Structure formats: structure tokens, C-alpha cells
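A single chain comes next, written as C-alpha cells; it is the form predicted on its own.
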Amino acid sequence: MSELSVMAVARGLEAAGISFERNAKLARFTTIGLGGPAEVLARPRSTEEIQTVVELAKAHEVPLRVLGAGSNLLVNDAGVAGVVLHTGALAHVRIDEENGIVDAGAGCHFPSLVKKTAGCGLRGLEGGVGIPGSLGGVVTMNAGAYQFSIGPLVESVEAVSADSGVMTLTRPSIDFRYRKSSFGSDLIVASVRLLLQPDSATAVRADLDAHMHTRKTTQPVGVKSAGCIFKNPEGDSAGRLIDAAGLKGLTVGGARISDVHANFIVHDGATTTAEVAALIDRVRESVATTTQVELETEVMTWN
């Protein structure tokens, strides 16, 4: 890939009227607040504009990554080559309260969507109120918390593929697994239809409040993090294993294991992605030595 290829993509975006930015620092788009620049940050406002971004990247052989709310993501301090497609402008929400149908864009802020549907008396999302992502990211990762998982609530997804263009996938054709799905940089979520259950708004909000209370008392709040770093091994908890290895409070530079929940790495503003990555390696090695369990990262890394 050459600078000429990146410039050609930028010219194509400009010609198509798609908002974009050159050398955009990605730290401001991630929940952990770290990361270097993207050569091109594109902000499509529709499924059709997503398709245009995808086609331009493919035509000029430029790498393409998708960015939602930037949770569960570590971006290299030096930044990333190619195009980052940011879904933030795809934030529409339409709710059919009577039938429990929610249509929302990939860039919709998931915690806000949870609260909105609860206020409409629709049950299903309240267990995920603490997940700090976009709807597209939550579906792509089949994100969950406690007993909640988004996959069973998905009715259909409008997605964009570099090879097949725009398509609509129904739930039976989507491969939802633990913290994985059919979606990613090769199949990009544009919008999602969810099917929820009508109920009393008072009852749903009460359950939402209970879930939020649990989150606030068991997870770090008010500090920068990327969410859970490791996937839970089958039948166990990554946080419990890290805690059992005596790693709470362990630091590398300005990055440290949270004293509240050991599966979170937090910082106060004076660290780097490299330090966070080094701490992840330290934790993985120590847990493997102590418990013979190989932890698998849940957080994504862009290099």
C-alpha cells in the first residue's frame, strides 16, 4: 500500500460527499483513550455510504477497519495504516412498542439504547446496560454481561460485504458464538433489527437499575479502560483467576490491574498502549504459571 493509494481513497470519499479526516488521532474515539492516528477516518451516514467506503478501500487495496464506540479496543501508539470506517453517524433508532421491534443503526450508543427501550416497556436489553459500546460493535462481538447476550435478541442485520455488497441476514444465518459472530471487517454491520418483549416500563426499569447497581459495585467506574481484557474460560472467571494469582494492582508504567475487578486494566491518563499490552502479557504469563490456564484476550488490538 502506498501513500498514493490512500490519497486516491481520500479523493474518492471527497467526490462521494462522505465526511472524512486525514491523520485522525484515534485515542479520542476509544474508551481507554489511547492510540495513534488513522491515515483516513471515514464517517459514512448511510448503508450506501458504507458500501462506497468499502468499495474504495478494496479498489485501491487499502486496509479497512471498523470503529464504533471504541470499547474493547487497543490501538497501536503509532496508529494504523489505511482507512478506519467510523459508524458514529449511523445512530438512528426506530421503536415499534406494540410489537417489540427495534430498528437501529450500527453507531447507536448501546447503553442509551438500553435505557430508551426500557423506558418504552420493552424487555431484553436491560442486562447489557453496562456494556459501553455501539450497537454494531455489540452485535459483532456478540457482547454480553452476566446472563445477558445480544445474539438471541437479533432478528436481522443489514450488512455490507466487499464481495457481495449490501445484504440482509436473519438470525438463523448468523453465527453467534461466545464473544464472536459472523461479522467483522469483511462483513460490516450497518443496521440491526432487535425483537424485544413488551412489559411494564416500571418493571423493566427496576431490573435495569438493579443491573446498573451491580455493575457500579463490581466494576471500575469513572476511570479509563477498554472493558474486560480476557474472555472467561469455560466454567470459570478470568477476573477470579487474575485475582487468585495476586495480580490486582499490578502496574506496568501507568497501566494497572484494577483493584475493583481484576479483568480490567485502567489508567489515569499517563500511559501508552505499549504499556497496556506489556501488562496483558505479564498477566497471561502469570496466570498460566499459577493456574495452568491460558487466558484468551477479549479486547481487540490494532497494529
Ligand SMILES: Cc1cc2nc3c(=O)[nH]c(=O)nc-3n(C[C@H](O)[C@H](O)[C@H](O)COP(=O)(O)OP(=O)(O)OC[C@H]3O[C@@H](n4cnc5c(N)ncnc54)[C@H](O)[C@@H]3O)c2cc1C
Second form
Amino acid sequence: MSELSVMAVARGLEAAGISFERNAKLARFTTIGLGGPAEVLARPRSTEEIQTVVELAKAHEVPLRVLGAGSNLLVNDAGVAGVVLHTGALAHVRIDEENGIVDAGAGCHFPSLVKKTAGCGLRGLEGGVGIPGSLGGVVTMNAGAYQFSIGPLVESVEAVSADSGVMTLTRPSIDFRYRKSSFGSDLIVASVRLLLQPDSATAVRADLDAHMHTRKTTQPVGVKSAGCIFKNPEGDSAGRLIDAAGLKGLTVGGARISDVHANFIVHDGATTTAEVAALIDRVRESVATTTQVELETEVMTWN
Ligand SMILES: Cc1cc2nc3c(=O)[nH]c(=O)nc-3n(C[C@H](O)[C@H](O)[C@H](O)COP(=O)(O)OP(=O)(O)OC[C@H]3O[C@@H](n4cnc5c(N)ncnc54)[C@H](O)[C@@H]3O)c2cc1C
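To complete the pair, please output the form predicted together with the named molecule; the form predicted on its own was given just before.
Okay, now the whole complex, with that chain kicking things off.
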């Protein structure tokens, strides 16, 4: 890929009236606050604009990545080549309270949606309180916590692919697995229809508060992180294994294994993605040696 191809994409975005930025520092868009620049950061406002971005990247053979709220991402310090499609401007929400139907854009802020639906007396999302993603990212990662996961609540998804254009997938045709789904940079979530259960707003709110209390007492809150670094192995918890290996508080440079929850890496601003990645490797090796379990990363890495 040449600089000329990237410039051609930028010209195409300009001609189509799609908002974009050159050399956008991605640290601004990740919850861990790390990561170098994207050559082009495009911000489509509609499904049609997503399609235009995808077509431009394909036509000029430029790599394309999708960025939601950046809460499950580690971006290389040197940044990434090509186009990053940021879904932040796709934030519409429509709620049919009577029938429990929620239609929302991929960039919709998930924590706000959880509160809003609970306030409308709709049950379903309260177990996901505190997951700081975009709706598109939550669906793509099939995010979940305790008994909650988003997959069973998804009725349909409007998605865009470079090969097939815009399509609507209904739940039976979507592959939801532990922390992954059919979606990603090759099949981009544009908007989602959720089906929730009408209930008493007071009861839903009480459950939401209880889930939030559990989260606040078991996870680091108010510090920069990318959430859980490793997936839980079958029948066990990655945090327990890391703790059992005596790794709480382990550091590489400014990156540290949280004392509150061993599956979180936290920092106070003075670190790099390279240090976080080195700490991840140290943990994986140490846990494999002491427990014979190979941990698999949950956090996505962009190199
Ligand atoms: C403090 C904290 C707590 C967390 N707690 C939980 C938890 O309890 N449970 C849990 O499951 N996760 C948790 N996470 C991780 C994270 O919030 C989820 O994985 C969330 O689903 C990521 O959404 P996002 O929009 O931030 O995605 P991003 O981090 O922006 O992207 C994640 C991946 O999804 C892809 N992607 C994003 N949007 C789209 C789209 N529209 N179409 C196609 N691909 C897309 C990206 O390319 C990337 O590969 C936590 C994170 C933090 C920081």
C-alpha cells in the first residue's frame, strides 16, 4: 500500500462529504489511552457512508479496521496503516417501550443505552451495566458479564461487507460465541435491533444497581484499562489463575497487573503499548509454567 493509495481514499472521502482526519492519534479513542496514529480516521454518519468508506478502501487496496469505543483495544505505539472507520457518529436510538424493541446505531454508547432502557422499564441489558463499549463493539465481541451476554437479546443486525454490500442478518444466522461473533472488519455492524422484556422500571433499576455494586467491588474503576486482558478458560477464571501465579502487582515499565482484579492491566499514564504487550507475554508464560493453562487474549491488538 502506498501513500498515494491513502491519499486517493482521503480524496474520495472528501468528495463524498464524509468526515475524516489524517494522522489521528488513536490514544484519544481507546480507554487505556494508548496507541499511535491512524493514517485516516473516517467517521461515517449512516450505513450508506459506511458502505462508501468500505468501497473506497477496497478499491484502493488500503487496509480497513473498525473502531467503536476502543474499550477492548491495544493499538501499536507506531500507529496503524490505512483507514480506521470510527462508528462514533452512528449513535441514533429508537425505543418502542410497549413491544420492547430497541433500534440503535453501532456507535451508540452502551452504558447510556443500558440506563435508558432500564429507565423505560425494559429488562435485558441491566447485567451489562459498566461495560464501556459502543453497541457495535458489544455485539461484535458478544460482550457479557456473569449471566448476561448480548447475543440472545439481538433480534437482527444491519451489517456492511466489502463483497456483499448492506445486508440484514437475523439472530439464527449470526454466530455468537464466547467473546466473538460473525462480525468484525469484514462484516461491519451498522445498526442493531434488540428485543427486551417490558417489566417494572423500579425492579430493573434495582437489578442494575446490584450489578453495578458487584462490579465496583471486584474490578478497578476510574483507572485507564482495556478491560479483561485474557478470556476465561473453560470452567476457570483468568484472574484467579494470574493471582494464583503470584502476579498481582507485577510491572513492566509503567504497566501493572491490577491489585483489585488480576485480569486487568492498569497504568497511571506513563506507559506504552509495547510495555503492556510485554507484560501480557510475561503473564501468559508465567501462568503456563505454574498452572499448565495457556491463556488466550480477549483484548484485540492492532499492529
Ligand atoms: C473497565 C472495563 C470493563 C469491561 N468489562 C467488560 C465486561 O464485563 N464484559 C465484556 O465482555 N467486556 C468488557 N470490557 C471490554 C469491552 O468493553 C467490550 O469488549 C466491548 O464490547 C468493546 O466494545 P468497543 O465498542 O469498545 O469495541 P472496540 O474496543 O472499539 O473494538 C473491539 C473489537 O470489535 C471490533 N468492532 C468494534 N465495533 C465494530 C463494529 N461496529 N463492527 C464490526 N467490528 C467492530 C473492532 O474492530 C475490534 O476488533 C470492559 C472494558 C473495560 C475498559
